[in-house]
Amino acid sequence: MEGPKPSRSEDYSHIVSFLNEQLRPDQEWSIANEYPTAITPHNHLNMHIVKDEQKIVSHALARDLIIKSPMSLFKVATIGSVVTDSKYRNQGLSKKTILNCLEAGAERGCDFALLWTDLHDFYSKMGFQLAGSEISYNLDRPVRQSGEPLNYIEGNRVSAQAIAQLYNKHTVVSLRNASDIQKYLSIPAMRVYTAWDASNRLRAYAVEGKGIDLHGYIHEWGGDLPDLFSLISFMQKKNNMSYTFIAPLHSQNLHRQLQGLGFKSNHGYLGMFKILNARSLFLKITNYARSVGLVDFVLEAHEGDQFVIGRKGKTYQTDSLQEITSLIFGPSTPNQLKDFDPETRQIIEKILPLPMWVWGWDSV
């Protein structure tokens, strides 16, 4: 058995064949078409494999995202396409391959890793923690119409640059260029809807579905809320269906408006997180706290895997990085760690949880 180790360029076509056989046996498209910025020859060094002689038997990949938030830029290793051939399971190969991905991600300077899975127990044994927040709504009736007449179009033949301009108005985004968006627009089994004004300016967009995943979910969207809501109402009427709309916790105006219209919110986790470079991540958070005048805020990683949080003179120490992860990304609160005094709790809550989000096109 050889590996796990990063693949070579000549392994790429064999990896795609292996993933199609294992994960997409009944689909007419290749899995590479679903993940055009992750399963690509340019990312082969982040595609980790185990071989038995020349046969690929286990695989996991990482795709690095640079996520821009009001606090800082964060480098994130998103992990996906984890699979082991059925004949080689129960040998720990998937675990070894994932750990290889994580070690490489730490060496690349990634602040943390993030993945999406239902196998919570399996990944928690590797230090992952369910964390972050995803707010969803069942839009089972029309939202409302914009006061301005708009032209609605279904189809992926839309300007990637126009979508990029609306996308970049979000407060938390992964850095994309128009070329990335153009690749995303070619993903199979995906519906793209856009709303245009009389001057042929893109006013809103919404994306539903992504390959075999996210059917019925609006996972990418942008535009002013009246225009976006009007576009969703068009989608509902055209397709005679309801949609699950997913949004980050920090989109407070959106939540107020949807809840004001009588839609109930459902709170879920963003994914499973594992901090890879605690000192780098903590420094970014602390620097932001200093920049907004919270000079007493403390978040430190000490020798011996000890982590400290609080304010000067009022700190809490733990050896559980998973505990700290849930506080940094949510949904844990300071009082779930310790009975902090009111001033310390208020300082922590002004900084944490981080506004963090990964849009549907970027999931792997």
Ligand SMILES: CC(C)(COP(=O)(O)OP(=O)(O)OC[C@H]1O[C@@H](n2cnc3c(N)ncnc32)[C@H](O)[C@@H]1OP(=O)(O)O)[C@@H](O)C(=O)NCCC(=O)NCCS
Given for the second form:
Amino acid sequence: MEGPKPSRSEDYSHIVSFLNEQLRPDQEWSIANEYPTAITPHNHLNMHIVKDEQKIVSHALARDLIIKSPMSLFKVATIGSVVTDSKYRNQGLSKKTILNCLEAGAERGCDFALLWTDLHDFYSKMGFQLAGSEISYNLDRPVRQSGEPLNYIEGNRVSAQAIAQLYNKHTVVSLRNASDIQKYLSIPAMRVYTAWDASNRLRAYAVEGKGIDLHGYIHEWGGDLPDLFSLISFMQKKNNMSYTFIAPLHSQNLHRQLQGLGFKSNHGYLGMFKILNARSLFLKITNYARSVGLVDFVLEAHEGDQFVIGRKGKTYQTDSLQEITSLIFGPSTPNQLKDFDPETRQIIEKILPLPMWVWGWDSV
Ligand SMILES: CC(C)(COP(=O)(O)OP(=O)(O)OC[C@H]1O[C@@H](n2cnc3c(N)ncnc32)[C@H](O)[C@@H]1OP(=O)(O)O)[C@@H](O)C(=O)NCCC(=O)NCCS
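Next block: the form predicted together with this ligand, after the form predicted alone:
Shown next: the complete complex, the earlier chain at its head.
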């Protein structure tokens, strides 16, 4: 057995064949088309493999995202395409491959790793935990029409540049250029809807489905709310179907409006997180706190995995990275951790949870 180790460029086509055989046996498209910025020859060093007699038997990849939030830029290793050949399972190969991927991610300076899965017990063995927030709504009846007449188009032959402009108005985004968006627009089994005004300006977009995932989910969207709601109404009417609409917790105006229309919000997790560089992550958070005048805010990582949070003179210490992770990304609130005094609690709540989100096209 050889590995786990980063793949070489000549392994790339074998990896894609292995992933297609194992994970997409009945699809007419290649898995590489579903994850065009992750499964690509450029990312081969972040694709970790185990070989047995020259044959790939286990794989996991990381694709780095730079996430821009009002607080800071975060470097995030998103982990995906984790699979071991069925004949080689339960020998610890995936665990080793994932840990190898995470170690490399930490060395590249990633603040944390993030993945999406139903196998919570499996990934918790590698230190991942459910955290962050995803708010969803079942849009089972018309949302609302804006007064202005818009022209609605279904199809992916739309300007990546126009989508980029609306996308970049979001509070939290991963850095993408128009060429990334162009690749995302070609993902199979995905429906893209856009709304245009009389002067042919893109006013809203909404994306449903993504390869074998996210059928019925609107996971990427943008535009002002009246325009977006009109677009969704058009989708509901045209396809005579309801949609699950997912949104970040920090989209407060959107939540107010949907809840005002009588839609019930469901609180889920954003994904499974694992902090890789606590010091760098905590420094970004404390720098932000200082920049907004909260000079007493304390969040530190000490030798021996001791973590300290609070305000100067009133700190709370824990050796549980889990507690700290759940406080940083949510959903824990300070009170669920400890009986902080009101002033400390207020300071922490001004900073945490971090506004964090990954749009659907970026999931791996
Ligand atoms: C899930 C999968 C990747 C595990 O691969 P593997 O090489 O057999 O896993 P490992 O042997 O490294 O298992 C590591 C640990 O997880 C446990 N584990 C393995 N599969 C598990 C599962 N499906 N659910 C929960 N725990 C699991 C093992 O018992 C082992 O526990 P231990 O460390 O306490 O002994 C493999 O079953 C697979 O390829 N499945 C199909 C593709 C898939 O579902 N990928 C994950 C997509 S998110």
